[in-house]
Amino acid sequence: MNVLILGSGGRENALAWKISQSPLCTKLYIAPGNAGMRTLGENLPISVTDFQAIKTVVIEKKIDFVVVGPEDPLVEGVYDFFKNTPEISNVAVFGPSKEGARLEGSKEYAKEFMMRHHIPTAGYKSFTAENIEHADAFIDSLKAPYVLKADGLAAGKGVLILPTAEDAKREIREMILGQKFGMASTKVVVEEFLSGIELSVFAITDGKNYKLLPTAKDYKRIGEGDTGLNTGGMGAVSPVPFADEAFMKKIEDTIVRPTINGLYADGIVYTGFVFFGLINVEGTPKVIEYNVRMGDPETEAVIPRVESDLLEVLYAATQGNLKETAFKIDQRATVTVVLVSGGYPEAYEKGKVITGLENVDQNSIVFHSGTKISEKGDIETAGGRVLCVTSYDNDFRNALKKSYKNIENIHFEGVYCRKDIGQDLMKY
């Protein structure tokens, strides 16, 4: 079949790397793609939210199957666009409906869903300009620190954890009245702080059945020791050592199954990935957030562990045949470390030539995130997060060593990576 992947980051590079290996894949297209994906398929210079251009190329290239990588097209309703457009309505789309994508598109919607289906999460209240005067009293009712979340999409940066009530009261006004995160923060969810260690769990679902992908833990802060500003993600480890069989059973029983059953009970059309952002609170898993796509950089650690034909599994989900489809996971661990541009996540320069990629040995896989081909034919930086280096081993500590060893071969001006990915997991 002819396959189109929407997206241009490390997540899509990992998906393209795996899908291109499938005997079911006749031709692979990626829109818009990046420098690392040009060897896996054909990059198409199309925005992921330009639905008319996507429609045109789907017809021209005779696309049979569309896999949606990032959240923006899902929240804007790309699934519904396909189903409501006669010329392309028969094309299979892996990604939830616009209603299903609200689980990520609106923090309040996700909270209401969890409350309705008795899924464990932090207590919360939502505020807008109309009721902001009540926010102070709710903040005062909570214990420090304080969690403020922009209701809408804010590129992974719309969550603030604040040490004092005064900070929280000031910031909620900055978010709502000062539009700190633009339209995403016209509504803000204030919730109780949950103390524990985080992990990510992923499921593939056809809306009724599901297959669990490997667990992962990512590292969001720019600085070592989880300090500094939030980023899109600086690295990830899979599996999570503390997520043993008993803990995973709790996650399935209290979170995953009730979520999938809840989507079905609510009549929400949902074929796609479900990302469960979880926290382990003294042995009890609770939901911090849902995403309606794979995480990045967790995908770069998780997808290499899938032994089965991923294309077959994703397509089976769109046909309602997921339950009958085999799904096998590599038992080895993987670690991915992200290389970023100097200055990221604040101002940074693009267009820096990348060298040394050919010196990365076969123990590691390099996934491209923010890269492009220059007019001279060089691979250059084109984003804040530039490359991910993923390695396998039976022990994640050794996988980590392989990734760091190969990172030494890669160079571009201002390159930075965290040197402490996975350090907090060593005790397990």
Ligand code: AMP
Contents of the next structure:
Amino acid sequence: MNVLILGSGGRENALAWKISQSPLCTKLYIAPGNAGMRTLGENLPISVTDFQAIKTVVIEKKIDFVVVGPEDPLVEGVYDFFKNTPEISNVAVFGPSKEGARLEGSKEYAKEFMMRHHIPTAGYKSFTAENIEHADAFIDSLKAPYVLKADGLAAGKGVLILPTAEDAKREIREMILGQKFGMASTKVVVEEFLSGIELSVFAITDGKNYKLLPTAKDYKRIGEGDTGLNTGGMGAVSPVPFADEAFMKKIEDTIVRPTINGLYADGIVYTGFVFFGLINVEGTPKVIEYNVRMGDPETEAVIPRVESDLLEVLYAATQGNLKETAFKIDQRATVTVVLVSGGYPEAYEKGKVITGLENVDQNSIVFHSGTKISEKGDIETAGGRVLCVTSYDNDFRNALKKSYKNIENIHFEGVYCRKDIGQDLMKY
Ligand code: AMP
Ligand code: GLY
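One more: the block was the form predicted on its own; return the form predicted in complex with adenosine monophosphate (AMP).
All chains and molecules follow, beginning with the one already shown.
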């Protein structure tokens, strides 16, 4: 079949790498793709939210199957667009409906869903300009620190964790009345702070059944020892060593199954990835957030561990055959370390030539995030997160050594990576 992947990051590079290996894949297209994907398929210069342009290429290139990488097109309703457009309504789309995507697109919607289906999460209340006068009393009823979340999508920046009630009271006004995150913060969810270690769990679902992908731990802060500003993610380790069988059983029993059953019970059309952002609160898993897509860089660690034909599994989900499809996971660990542009996640320069990729040995796979081919034919930086270096080993510690060794071969002006990926997991 002809496959189109929407997206241009490391996540989509990992998906394209895996899908291109499938005997079921006749031709692979990626829109818009990046320099790392051009050897796996054909990049098409189309934005992921330009639905009309997507429709045109889907018809022109006789695409049978679309895999949606990022959240924006999902939240904007790309699934519904396909199903409601007669010329392309028979094309299979892996990604939830617009209603399903609200689990990520609205924090309040996700909270209400969890309440309805008794899924463990932090206590909360939501506020708008209408009831902001009640926010102070709610903040005073919580213990420090205080968690404020813009209801809508804010490019991963919409969550504030504030040390004092005064800060929280000031910031909630900035968010709602001062539109700190634009329209995304006209509604704000104020949450109880949960203390514990975070992990990411992923499922592939057809809206009724699911297959669990390997777990991963992400490193979100720019600085070593989890300091400094939040980023998209600086590295990942899979599996998460503390997520043993008993803990995973709790996660499936109290979170994964109730979520999938809840989607079904609510009549929400959902064929796609579910990303459970979880926190281990003294042995009890709770949901921090849902995402309706894979994580980045978690995908670059998780997808290389899928032994089965991923294309077959994703397509089966769209045909309602997920239950019958075998799904095998490589027992080795993987790690991925992200190389970023100097200055990221604040201002950084683009267009730096990347050299040394040819010296990376077979112990590692390099997935591209923000890269492009320059007019001269060089591979250049084109984003904050630039490359991800993934390695396998029976022990994640050795996998880390392989990634860090290969990173020494790769150069571009201003390159930075965290040297402490996985350090916090050494004790397990
Ligand atoms: P989110 O965008 O919801 O994933 O939030 C971003 C980050 O803020 C999470 O990865 C957590 O580290 C942190 N966070 C969010 N909600 C809470 C909470 N209720 N308690 C503690 N930390 C939180
Ligand atoms: N790595 C976190 C995310 O993709 O949201």
